[in-house]
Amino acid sequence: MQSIVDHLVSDTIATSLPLYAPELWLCATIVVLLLAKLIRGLDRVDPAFIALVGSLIALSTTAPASGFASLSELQPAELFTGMLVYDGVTIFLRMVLLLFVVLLIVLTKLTRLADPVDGQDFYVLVLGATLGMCIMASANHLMTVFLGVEMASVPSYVLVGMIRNRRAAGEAALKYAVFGAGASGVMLYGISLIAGLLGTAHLPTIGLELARLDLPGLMTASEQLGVLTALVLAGLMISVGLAFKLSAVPFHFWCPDAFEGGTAEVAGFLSVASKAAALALLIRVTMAVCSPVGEAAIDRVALVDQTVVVAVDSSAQPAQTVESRSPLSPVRTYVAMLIGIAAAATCTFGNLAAFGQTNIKRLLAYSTIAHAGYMMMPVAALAGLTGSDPMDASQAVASVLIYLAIYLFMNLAAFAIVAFLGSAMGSDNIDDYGGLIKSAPAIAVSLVIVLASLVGIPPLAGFLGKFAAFAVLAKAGTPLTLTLLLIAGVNTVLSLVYYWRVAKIVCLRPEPTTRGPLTLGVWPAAYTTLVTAPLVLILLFPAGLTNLAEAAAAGLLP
């Protein structure tokens, strides 16, 4: 017992805290803001400014310590006996959510949402939910899993509840609370389910659990088709909860609400971070159930009077040279299956729910709902191209980070844009838009050039995301796979027209009479200015966040 207990110990302050700097940050930025109003002098300081100091410390700290140019190198690590893994997935997810809430942050003091005598609340919440977020992409176990989903939506359901006296704010907390409640329950039923039978919550370990139990031989034997029920019953539970997050469809309708009810920058803070980080997750439970890396260390599995006999050598090579008698592909073709028909599902009904819609923040909602679609589609073929080619899973990783990077800034500065057009005239409403190329120049052609790169037209950097998540689906060639790719370019020509409407409105349509004189000041333009920016010089300089991303993916699979 000694023994362990020093092992445990010596693993905790030697490996797991210092690669867990940037989560530790985050505690101690959350612990000084609650402390703030309880010390005498720091109750003057700005808590915008605590939030952004810590959050910058936290991103400074997600660097490597070989730094990035080894990052393609760096060796996974177990932080915290398993619960958590350390790998350049995780780096890269930090980066960007942490990116992403200094930016925010700036945005809420340019917009004045938190005052320095409630800001403490609302950066508490936000940098609360942005460790649930970090938790979630960096989980190794079913029951992290969980902690992360629900320590960021906990926070989330206030954020959006938070303006006072507004009706439209409750009610939308409400229907999102209710939704995320009904979810969390039904996700922890179906860990309950799959760690009941494999006997595992270790993500890694799920996957060689399943191998050993000879799934195609299950399924010819009529007497277990009540485990086999009981595994596909699991895996639907596991994907309700990500589902929810990820706002896909049918799990979608707490979205629209909870955007328009909400301010434009927790909505811009539900779009961004939610997405990155319950794509992070998927990423992670995809590739925990099919992955090779349980089956690389099978050497040959035989069946004798049906029963699985399965010799273990170090030596083994992959077994994706076996896919066809591989005991996990019943689970690839299934969660290809389950993931590419949700995000059809998905990217088709956020486009066509978008075309009717006369809020801007509700068209950014089904905006947001689409594009979870078409980040979704790389994952179904990475279900895949695991029992196949490590090599082109890989890039399928890469290329759902590539697409999350820019889909930051693209979805960052559509909301920045709102919340600033929405305190200047007091409305959300598309048609008020009318005639802003000449009210607010700068804005304008910073909303245009984001619309444009949402529906990704070059030379802009949404181009960039959908080219590399449409050659993914290329290039693993399977039926689903191509008919993923149809169904994404379909939808891309669809989602043109009610972008294309709200540019028409900006530039071509006169000022309505019922708008008042607009002004918006410098720094609203600087700052939309700076967030548009790099959808603009990412297509031209791409190298860098390509080769980063693909470093990133490059040791997610052996």
Contents of the next structure:
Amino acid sequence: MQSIVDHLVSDTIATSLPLYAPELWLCATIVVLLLAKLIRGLDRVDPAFIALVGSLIALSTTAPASGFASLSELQPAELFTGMLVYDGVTIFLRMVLLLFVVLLIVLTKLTRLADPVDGQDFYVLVLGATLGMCIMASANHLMTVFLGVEMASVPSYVLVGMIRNRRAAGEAALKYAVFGAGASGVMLYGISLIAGLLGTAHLPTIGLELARLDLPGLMTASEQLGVLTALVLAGLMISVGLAFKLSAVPFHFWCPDAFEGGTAEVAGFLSVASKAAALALLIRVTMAVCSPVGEAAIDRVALVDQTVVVAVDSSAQPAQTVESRSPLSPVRTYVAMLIGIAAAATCTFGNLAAFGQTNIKRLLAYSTIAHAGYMMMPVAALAGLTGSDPMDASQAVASVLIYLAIYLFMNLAAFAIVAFLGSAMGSDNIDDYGGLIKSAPAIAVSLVIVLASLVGIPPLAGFLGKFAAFAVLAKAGTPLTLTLLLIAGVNTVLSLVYYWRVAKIVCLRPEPTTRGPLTLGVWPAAYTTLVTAPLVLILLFPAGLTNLAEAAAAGLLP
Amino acid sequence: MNLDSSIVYLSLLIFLPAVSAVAIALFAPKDSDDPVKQATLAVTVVTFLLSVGMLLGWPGIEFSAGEAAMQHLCSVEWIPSFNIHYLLGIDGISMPLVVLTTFITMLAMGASWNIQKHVKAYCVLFLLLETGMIGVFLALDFFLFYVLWEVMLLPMYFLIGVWGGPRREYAAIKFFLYTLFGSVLMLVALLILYFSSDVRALDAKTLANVGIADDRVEAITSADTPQHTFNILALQQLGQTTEQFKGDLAGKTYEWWAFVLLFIGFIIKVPSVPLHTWLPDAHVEAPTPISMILAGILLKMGGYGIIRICYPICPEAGYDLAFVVCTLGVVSMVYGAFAALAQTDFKRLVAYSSVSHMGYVVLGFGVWSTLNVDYWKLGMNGAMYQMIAHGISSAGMFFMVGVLYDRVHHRDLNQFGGVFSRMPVYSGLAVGIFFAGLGLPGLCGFIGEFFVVLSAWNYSMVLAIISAAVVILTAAYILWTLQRVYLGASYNGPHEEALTPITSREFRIAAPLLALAVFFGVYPRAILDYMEPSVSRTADDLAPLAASFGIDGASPTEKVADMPRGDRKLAISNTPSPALRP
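Alongside the form predicted on its own that was just displayed, please also present the structure of the form predicted in complex with the partner chain.
Let's see the whole complex now, leading with the same chain.
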């Protein structure tokens, strides 16, 4: 007993905590923010400043200890006895999330969203949600999956309702919270089904247990139909929770309301950070059930074996993993179909619903939904590819990472512009954006660039993301992915119509007479230019991003 | 900066306008309209000189005439994860188009002097557009080609949408949507080709010829996984010499799908019936200089894509679908001509005449019969010549319409007349240019149309007769137009007093166009010497392949049974001359 405890302690202190540094720094910042009001002297410090410093430190600690050059050789390591996993995707996602948070804090400072008095609450909630998202991105156990989703969601509910005395905000928050609670409940039920059926909640072990079940045999023999049904149900239920976080159809209803009710900054946070974390989680779950890692790949499984109930019983047959490839093919087909259909529906619905919007935040909400659809497509391809070609599978993961990194800048810029304009003219109506090219040329040009990038028109960065995702679909070459490719292509053309309506109003329409004079300072223009510039530059020098994403994805597969 | 280096020179040619655009956007002070226009014009002149300089070997690299192969190939790694290179090169097919682009752009900038609204933005977008256009003709990496192809979209949208006529917003978004739709299809085809390609099938010598660097060659030959490529020249070799694009996809080969997708993408740009409907709107609503560029250059990109990408990469599909391609070309000709006859808007008439004239280009590319490669060569050369000739005559026609519109602010054909007596110099130039568009012998339009019709006769007499008959329709609408606008006793529209003689600026734009139209009409070798070797080589490379398509041990009659009905008659008529089959 004593030796187990010692082992646990040494593992936690020696291995887990150093690799967990960014999250720890976030926790520390949260504590400082909460205490700042109580301590004399500290209460004068702007909470935005504390949050900024804390998240910058956290960002700086995300770099892998061995440097980025050897990122592709990084061996995945399990933290905290298998609860979390530390690998390239974790590193990449943390960087994306924390970079976003840093930029978001600067944005909120510029838009004066959080004044020094209640700034603490706001930043504590933002950093708390980010903490949850980091956990989502590195989850390796169904418990941490659920924990991460909840930790990311609960502060988000509050953030949406932060604006006082505004009915829409309260309504949006309530809707979001009720929806979220329902989705989590269903997800938890799915988790319990899986854990009950397979005797484990450790993600890699789930895959191995599934492989051991010999699903093809059961299906052909029509035996244990109850188990099969329960597995299918569990998969559906867990995907409900994920779909809620991804705002995938048909669990997207909260998204437009929450975006419209909340502030633009919060909407941007939900649209980028929350989505990035949810996609990472989707990749984790997909990988776990479609491509279980053998004991050799994760060096800490042995430790898990001793200390936790969850165990990988592969000590006897090392050949198991090799053989397990075909037993998983029904799982792969199921997951690929599930994600593929959801992706196609999400993408198409998001684009079609965006057509009729008159409020820019609602429009961007549907655009977010559509982009979630595009980003889920490579994951559907991934589910199929894990069985055939690990190299291509890691390409699929890399394409999602590339897309996410570009998506960060696109949506951050879009919501920043909406926030600046919203506070300057007190309206989010698209029609009020008329003639912006005259009254705020820098912001208008940035907005056009962002919109073109969202459509995916080269030479803007959005094209690179779409190209990477489309390439994976073409590469996989199955009827499902080729259909998805076609749907994605048609959707790209569809999306032009509504994005371009905004661009048209901004550039071609006269200024509406109802709108007062628009005064924007230098800083909003500077900030917008700063976050838009990457969209122009990334495709000129893409190697840095693509190489980093590929290196990050390389370690994920055996 | 060493101008003797291919990559520096060609990059300068492409990006000089874009860099100048950025400089103008950042540094040009407000209210400096005239200096900005002059600077922009200077940039287009320098770009033109750079492109013509290649013919003379001054000031940098030299383009040697009479050479069929790709010259000045140069490549730099761009996105290593997808084997994407910044690969440029120039040959007899692209060289005339590049010069045409820089020339028309320069004249169009001269024609932009009347633009008063947001001059700085106009000039910036105009220069960005030029970068995209030149780049498309020089890019030899499919990805780079695609990116540059799309680069034109945004500037063009705004140039039409902001500076256009009354229905500009509608026209601009229609143009945007059509082109984006075509591009998405092209993107899908590009991915299909990329992932089915494997350059390991090519030997080291070929790899070096297609512009793959020596150090990469070794890595490729020793690799044990498929080495995909976006290199257009490599894809051409793979399409012609290997079976890599013959994989099965929903009952057809990859090649077939790629050809169809690419072809749709390109004929949207050409444009061919039934995907032409964006063109009349875009051309009519665009301001005069942009109409000149649209008709003079943008349409040529579709044709360029067909000869550079569609046929060489997907020869078998091209051969199978030759009849469809030719029929589309002829239908466009006839439809465009009839539609032009029915117009009362001067500019719309010219726009439909473009649809009709570009039909010759499609027909010329399509007349691929096994009977005799010389006829196909003739058709291809004719089509290429027609592209250049149409670039000159249509830009001229749009400019001529613009000159009138600037004065009287209407384009109703029934409200003109008697312009000859009021603007004699202008009318003389205009009649010359319209005759060039008509295809009068001795002017540039004749050569291309004549070649194409001649070659079509050998492919299908029916198509040839129809296409020859279109000349009558063309003559009808052009002569009728000339009669309604320039002849007649008196002008019977509004703003009669505004019909002042042509200004010297306008003269300096129109005169070179007419001069070139005459020059190329009487001395076609001026273009053909540069162009013909490369075009003919494309035909020579592809034509022998036709014998191997679909035969695979089957007898010719069995093969005929599999062909579309249109080809069947043709193939049967071909069988008596087996000696011509390689």
